[in-house]
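The chain below stands alone and is given in structure tokens; this is the form predicted on its own.
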Amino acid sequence: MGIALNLQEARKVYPNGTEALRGIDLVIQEGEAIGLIGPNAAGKTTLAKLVVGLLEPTSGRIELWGSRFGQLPRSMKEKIGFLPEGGSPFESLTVEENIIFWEKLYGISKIRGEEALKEWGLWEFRKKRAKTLSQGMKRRLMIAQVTLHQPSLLVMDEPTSSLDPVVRRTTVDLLRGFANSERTLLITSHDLFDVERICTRIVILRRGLIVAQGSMEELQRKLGATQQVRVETSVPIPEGLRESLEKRFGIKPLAANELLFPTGHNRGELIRFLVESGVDINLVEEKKETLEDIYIKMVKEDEER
């Protein structure tokens, strides 16, 4: 497998002075499924549009299969699929007519169009006009259209936004199947949970910069997601015992009757030490700060700016 997408110091400044991307370095191998997440105004949509040639970078370099977008031959450009966030099908056409339009545009067989309708659960709705469909079904029709020609690179901007839970789950399951193929997938999303279920690598974008990337486990380590144990005692911990706890276990009490320590510590030894020191235990509980907690904190911070 070679490199499908290579961004080197990609920067985008809009005419009004907004710096949407501030130097992005990102390499995506063929066959990878990448989830690009981040708060509003993180630069996700800008990056997606740069990749498919709808925008030009202010500086830096963006290559698809080793070439700049403008230098790609038409045959290579036809291997790209793009789903915009606010896109919609042709409302006055039926579901089937929408697919037929794209069949003719791509020069592909009617059989493939029928396969796409069945693949995305649209076959029984094929005679309905697009304007009569629910928002979720319209979104699914859009996905069917952009995957109709079986692109080698599929870029999707918020594919699961505005979907009800049932349709969302079905759509995620279908995208997981697409991600398990040899095709390259780049998804932008606000939703860490959806991205986790679809993608093999997650890239967190914040204020125009990549702050972390990797698998869920790698991101948890990089961003300091922790799992700790909280111990609540029945009485305040005496000063002398506090000093012993810090010296022996490296633990500083959070409050007069509360301890918090990493799960790597020997929990049994610590509790036994407290009991033998005459301190009764009221509560022992796992306390986790998940990657989702950290991400939500980022989103709230950026929304409050």
Ligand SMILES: Nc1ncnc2c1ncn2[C@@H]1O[C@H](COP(=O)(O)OP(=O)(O)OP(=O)(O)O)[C@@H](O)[C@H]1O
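Given the structure is predicted, the values throughout are model-derived calculations rather than measurements. Basically, rigid core = biggest C-alpha set you can superpose within 1.5 Å across the two forms. Residue numbers count along the first chain shown, from 1. Compared with the form predicted in complex with this ligand:
With a cut-off of 2 Å and the rigid core superposed, M142 has a Cα displacement that falls short of the cut-off between the two forms. Fitting the two forms on the rigid core leaves the C-alpha of Q213 displaced by under 2 angstroms between the two forms.
Core-superposed comparison between the two forms: the Cα of P165 travels 2 Å or more.
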Contents of the next structure:
Amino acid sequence: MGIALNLQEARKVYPNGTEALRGIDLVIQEGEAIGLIGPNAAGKTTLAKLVVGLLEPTSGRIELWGSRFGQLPRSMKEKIGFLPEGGSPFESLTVEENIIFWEKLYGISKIRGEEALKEWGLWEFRKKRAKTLSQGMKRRLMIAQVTLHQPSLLVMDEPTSSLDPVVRRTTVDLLRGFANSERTLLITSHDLFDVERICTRIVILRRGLIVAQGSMEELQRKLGATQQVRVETSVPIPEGLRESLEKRFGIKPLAANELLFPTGHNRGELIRFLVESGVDINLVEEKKETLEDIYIKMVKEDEER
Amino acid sequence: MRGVSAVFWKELRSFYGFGWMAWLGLFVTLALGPLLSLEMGATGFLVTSLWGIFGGVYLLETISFYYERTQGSFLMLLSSPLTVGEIFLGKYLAIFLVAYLTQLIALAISACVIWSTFAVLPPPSLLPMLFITIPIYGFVFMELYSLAYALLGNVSYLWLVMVFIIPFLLSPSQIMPIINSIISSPALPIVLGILLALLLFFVVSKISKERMVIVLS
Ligand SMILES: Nc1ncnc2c1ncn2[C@@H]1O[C@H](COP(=O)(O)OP(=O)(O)OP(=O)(O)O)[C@@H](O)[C@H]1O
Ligand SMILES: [Mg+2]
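Just the form predicted on its own so far, so send over the form predicted in complex with this ligand.
Next comes the full complex, and the chain you just saw is listed first.
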């Protein structure tokens, strides 16, 4: 598989002088699912727009399948799907007509359009004008539109915002399916839980720069192996035992009957030690750091610097 | 071509679906013709057709841009594989078709009014102007409008232009010499108009998507 997307030193300065991206280097292989996260105004939307040719880089290079956007043949441009952040369907058309427009544009069969309407729960609304739909239904219609032609590169700016839980799940499932195929996916999101479920690689953007990237495991490792084990005892840990725990294992209990220690420790030895000292154990659980934990830590560390 | 016809279709459809305000506007445009015809005889007839096509184009294009901009659907169009040229051409053709049909209806009404009031029909020498020259300049006007939109990001300046044009259109003593010269030698204005339309279209299709994205946001 080749490289789908290659950004080299991509910078973007808006006409009013705002430097939204300050040199992005990013290589995305075909088949990867990238989650772009970062605080507000980090430059996520700008990056997404640059990738799909809505904006041009002020300097640096952006290549899709080895060519600059301007040089891509029409047939390749038709393999891209983009869901903008603030966009909308054509509101004076009906739901059905909106889909027909994209069918005509891509030369797709009517049957595919009908499938999409059903798949996204829009079938019964098909004769309604798009302006009478709720925000979430509009969003569904837009997702149906941008996935209608089954693009090889799908870029979505906050795909799950304003969706109800059921449709959100459908969307996440669809995107996971997408992520498991040979297609390439780039999404931006503030919903880190969704990103964690969908993406194979996560890119954290802050003030126009990539501050970290990698798979979940890599990000966890980079932040100092904070995967932890939590032990809950049935009785409060006696004072004497606390001291020897600290001496032997270097652990301070979290609460009277709660211990937290990094997975690097010999967990069997510690548990045996506790049991032999007459402390029964209620619960042993692994506490994995979520993307949210990592993200918040990362952004905070960054701010402190 | 597939792209242009998709946009054309979509644009026609959305005219179909827009509210009563727009249709009222179009109706006023229509009704103005016969009223002017009553005042000014055969000259009014020409003014009618000018009014019909320029007014229609102006109104429809304003509505089309206004809706797409406020709703954010222009962003969807721009992020499709369509080029800026295709988007505009599709829009132009639809807007022009509707505006031109409006004009034809206005012409028919005006002709009836003139005939019943003055018992004369407009001379046949007017026909090339009515059916060729004026439509071409209507198209040119439409291109200028969208160019102004893309470059200035704000079309309120165009009202200023209209303020100067309208009295001129309504004043027969100023407009008649020009109209007469166009009627007596129609070829030059037609050729000029076509060249101008092509040149403007070339310029319009050179507008970058980025320009449109920033203007529209
Ligand atoms: N059209 C524009 N003109 C000028 N500056 C802009 C424009 N669009 C965005 N910016 C600026 O660029 C920076 C990055 O904006 P961008 O929309 O890419 O952020 P984002 O990461 O998508 O934020 P959010 O999470 O709020 O969607 C911001 O400082 C923003 O103010
Ligand atoms: Mg954004």
